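Consider the single chain below, provided in structure tokens and representing the form predicted on its own.
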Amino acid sequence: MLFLLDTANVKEIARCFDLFPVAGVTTNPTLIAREKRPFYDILTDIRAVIGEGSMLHVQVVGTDAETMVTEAKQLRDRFGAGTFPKIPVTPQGLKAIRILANSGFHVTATAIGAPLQALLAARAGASFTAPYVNRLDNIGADGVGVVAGIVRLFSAYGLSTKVLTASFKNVQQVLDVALAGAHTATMAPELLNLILHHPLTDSGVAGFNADWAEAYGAGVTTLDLASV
């Protein structure tokens, strides 16, 4: 499963790309607006941090297919072939997905709440479908179950469209969609940090360091002992 960052905060993106095996960034209008900076400045800075080879998923805001398509083309022209326009799964959105896919675009169908929506988006030509896991849980639905259903449908019909899971509040949700076969998970930087946290890891490393320091001295590394 690929890991993506769901944020428009450039400092956090730079920090996480330095530390983690992150394949790209997803944004949405809410995340962009939260930064309180010019839209294109934010995306320019993100692309500069992640490089041309990483995915950048950017949501359009038009409500008709023609506007969505025009937005998508402008975004790719400015930010490169690794830019994936995010299109909501509305009737006009499906029309836009089909037009863009036929023009060679890699499109992410977003705001998905049900497996059949994802299937329609895949048939329209979407490269990724983005179901909202925690938002489904919040209304009493089964977010992980929806993801599992999409994975089964794509497998049953031999579709190459990938499942890009989004909207997480805890690590268990990420693990559950991974076990369900999701291809990608996008999450906030703070949740990505939590994936590595485990008390046994922390205590194990602390124990190793204490034993080493007792034998060789605090702050000494193998580099210091190479000439001994």
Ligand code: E4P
Second form
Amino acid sequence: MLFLLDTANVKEIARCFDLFPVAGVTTNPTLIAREKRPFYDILTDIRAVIGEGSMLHVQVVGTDAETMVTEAKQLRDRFGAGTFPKIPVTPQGLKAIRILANSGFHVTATAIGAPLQALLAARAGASFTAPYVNRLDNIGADGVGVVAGIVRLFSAYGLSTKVLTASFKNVQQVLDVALAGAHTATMAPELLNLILHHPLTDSGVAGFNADWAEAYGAGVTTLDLASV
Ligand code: E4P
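What would the structure be for the form predicted together with the ligand, rather than the form predicted on its own?
First the chain shown before, then all remaining chains and molecules of the complex.
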């Protein structure tokens, strides 16, 4: 499963790209609006940080297919071939996905709440489908179950469309979609950090550091001892 960052915050993206094996960035209108900066400046900065080789998923905001298609084309012109227009699975959105896929665009079908929506989007030619795990859990639906259903459908019908799981609030949800066979998970930087938090890891590293410092001195590394 690939890891993506779900944020439009350039500082956080730079920090996470430096530390983690992140395959790209997803944004949505809410995340963009939160930054309180001009839309194109934000995306230009994100592209500069992640480079041409990383995926950048950007949502269109038009509500009719024609506008969505034009937005998608403009986004790809400005931000390169690794830019995936995100299009919600409305009837107009589905039409836009089909038009774009037929002209060679890689599209991410988003705001998915049910397996059949993902199957329709895949049939329309979407490269990725994005089910919203935590938002489903919050309305008493089974977010991970929806992801598992999509994975099963794509595999049963031999579809190459990938499942880009989104909307997570805890590490357990991320683990559960990975076990269900999701191809990609996008999450906030804080959640990515939390994956590495484990009491055993923390106490283990603290113990090693303390024992080493007592024997060789605080701040001393193996490099300092090379000539001894
Ligand atoms: C996915 O593409 C969306 O950007 C996002 O994951 C929604 O997450 P939220 O439920 O945390 O807003």
